[in-house]
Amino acid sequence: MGKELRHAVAFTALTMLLFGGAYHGVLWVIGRVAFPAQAEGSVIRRADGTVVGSALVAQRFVERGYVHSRPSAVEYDAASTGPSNNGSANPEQIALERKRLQAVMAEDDVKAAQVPSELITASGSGIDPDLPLAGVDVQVSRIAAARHVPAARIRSLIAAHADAPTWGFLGCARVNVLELNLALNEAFGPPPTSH
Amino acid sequence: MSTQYLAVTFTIVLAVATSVPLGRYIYDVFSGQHTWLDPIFRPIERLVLRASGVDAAVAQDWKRYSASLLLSNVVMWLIGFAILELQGHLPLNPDHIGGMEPTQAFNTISSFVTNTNLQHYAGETSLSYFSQMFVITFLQFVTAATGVAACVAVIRGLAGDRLTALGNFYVDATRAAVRLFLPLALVVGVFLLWQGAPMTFKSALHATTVEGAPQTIARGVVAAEVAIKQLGTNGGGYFNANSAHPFENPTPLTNLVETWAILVIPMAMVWALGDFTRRRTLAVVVFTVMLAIYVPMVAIAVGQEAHGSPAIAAMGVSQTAGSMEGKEVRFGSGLSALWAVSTTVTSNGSVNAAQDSLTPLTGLMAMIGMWLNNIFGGVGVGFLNMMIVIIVTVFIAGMMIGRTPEFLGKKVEGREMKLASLALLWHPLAILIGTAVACAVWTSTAHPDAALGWLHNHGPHGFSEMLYEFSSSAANNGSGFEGLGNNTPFWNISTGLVMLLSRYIPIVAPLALAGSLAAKPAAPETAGSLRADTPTFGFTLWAVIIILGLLMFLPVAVLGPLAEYLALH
């Protein structure tokens, strides 16, 4: 039994060093050398070096001149991610969906049929960085009006930022909301604040 | 929408096609053949064995093999528990996270030692980088290797003729960890890094958003953990959102690789069985039976999610991507449905969408995956579960046609049937009794919402939340209907115990069974033998899996997901 216990303890200690330590070390070095931007979390900085966010992480947009992100069950808290966990028959969920739909219809002056479900449902992570094209389209006239820019120019900027499904069939066509909003600011300057 | 079906089909075909050569590689590694990765990984294997003081030449019978397996797991449990309690005083803790509450730590360490990866904590707020590395990721390698080792030992027993020993546990576990999981995890890890999964020791990122609000973005050594959590049917995510989190699963390409990584090793184990027993047709029969259950489940799930939510349809909102509550735009509903089924049949338990928000019948498919727990199954242990059902099928078929039940030329007798029944019956008992106790506690508590606050949804869906939690624990799966408020002493202790028993009973019983079969002489198969490698046997096996595996769960399925489905439509 003593010998068995020695084997068990030594095996645990060694594999712990190997998989807890060395394995991480190898990947960390590869990250630093080959993929430094990704390894740090795809950070986006301003010209002065301050951090705007991560290209992979949604943030809240409420101003009329910006594309608004998908609803988040965690208020876009990227230190405490997660979904709503609401079932589709949950009355609270249905009430939430209805409330979000009315807000989109009022703010963007569109009919329910134009609103894709992504805009009235919360994502799995709470920080889904993307919207489907239809989800951006319904917001265009509001953004154009707020920024005093022709809608066509905004549409062409969106087209330039749209990602097609990988290889034409993997995943969904989408637009990264943060990157699009930064591109809007770069092209037309920051929007006049409405609040 | 049609592209979603194409993406789902492509993913499955990719996993099936690559599992064949991987199965051959697994056989080569465990039968001592030369492989092309030997120059790099053989020296590491030798180093681990030598430094552990293990004599690779010593073969163990089933009792000593099981004893080594259990003892090493006890040691890992104790050390892991200590680290979780003391993480506040340990290094690599830039976000200053304190020790875990004891019942939560009991649950967490039981969950990770048993390869379950049920998480009653949120990674970004409850674990230091040190714990993520030296408890979570370490155990994700070694417990997966433990499952593969047990499986290989059992297959040796089945294939052997008058064998007294099944192999050496430490040799098998080291080979699985170092020569199977490590190379694959390195490749997948680099791929994830390239696509955007972070790998940093720096603290959380503090940003000022475009609109000027503060945002804290947790990060860490993500790529390393996600790679092995997928490959080792572990499933425990770095972050609370698991693989729905854009840092864990940034692109459709990472989603493809992560889904592939869930499936490929469990699939490859079936081919390895064919090589070990020198019966490729048997492997083809078993693989086909598994596919004939898995593919229809995927089809139902993808179809259900594509329909979307009836409530949203009633509002006149378009659901071109399907049901999107709890799902990510970059994947859409189809790839999330594929993941939900794949992760539950294989006992992985990672998610790329909220299981709790799946439409009712997709939620049922996820539960069926865990109730069966042998359709590809967890790395190694999935095949052990399947072997139990094969033995039972042999017995039933033998009774039906009046021949001596035998498998691979070995007579199946009373002792084997008792062991198989023990493993087979434990699983539904743990789930149904656990759920019944939880329901009894809930209904006997005055004002349970205020007093207990477990259930996030009510009615049938609330019942499903409790049923799912015990199903996940007993299947060593680890996913959850996460609306369940499960970080309470009741859930931490009850599911912790279920995970431990449901890990070791289904490993030790098959080892005992294999030990008993191994000692018997293998009779040459004759025209009068009951052959397992035929389509007839395959069909019988398929029927036994469905009838035996699901009939016991029909009442709870009706009370939970089926009632919810009927109420919605």
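Each form is matched to the other, and the largest set of C-alpha atoms that superpose within 1.5 Å is called the rigid core. Numbering follows the first chain given and starts at 1. Predicted model, so just to flag it, every value in this text is computed and none were measured. What changes on going to the form predicted on its own:
- After superposition on the rigid core, displacement of the C-alpha of P150 between these two forms stays below 2 Å.
- When the rigid core is held fixed, the Cα atom of R60 travels less than 2 angstroms between these two forms.
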Contents of the next structure:
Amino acid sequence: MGKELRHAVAFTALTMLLFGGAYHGVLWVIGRVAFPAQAEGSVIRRADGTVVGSALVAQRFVERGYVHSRPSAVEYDAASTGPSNNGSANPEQIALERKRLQAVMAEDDVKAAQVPSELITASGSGIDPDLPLAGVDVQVSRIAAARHVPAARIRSLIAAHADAPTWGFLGCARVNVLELNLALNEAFGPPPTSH
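Starting from the form predicted in complex with the partner chain above, please write out the structure of the form predicted on its own.
Below you will find a single chain and nothing else.
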């Protein structure tokens, strides 16, 4: 009986050491060595090293000289991600999407048919950091006017920061909104504040 008990205790201690410590330690080392940026949370820093956000988390941009992010059902709060849980036929959801559509049409001076769904519907996570190129293109005229630069220069910067579909066929070409807005500031300086 004592022999079996010693074996059971030794086996328990060994498995706790291997799977409770060593396994996690090995994964941590692999992550730090093979994927250092991702292991840090895909943090985006300014040239001076200050953290401005993460490439994985959307932020709210409201100034006219910036690309506006996809709407968020959680007010861009990474601690409480998720959708609104309203279905597409819910009257509150329909009213909210109409309100968002009217706002985009007014701010970007475009027709309803030009506004992609990503600018009026929140993503499933509520903090989607990317926009498809169509969602960014709708905003180019407003951004160019606010920054007093030709729209062609804004489009050129967008093209330089566009990511192709994952593995060439999953999803669509997209732009990380935070990274693009930082690039706009770097290329043209911060936009004049609008009052």
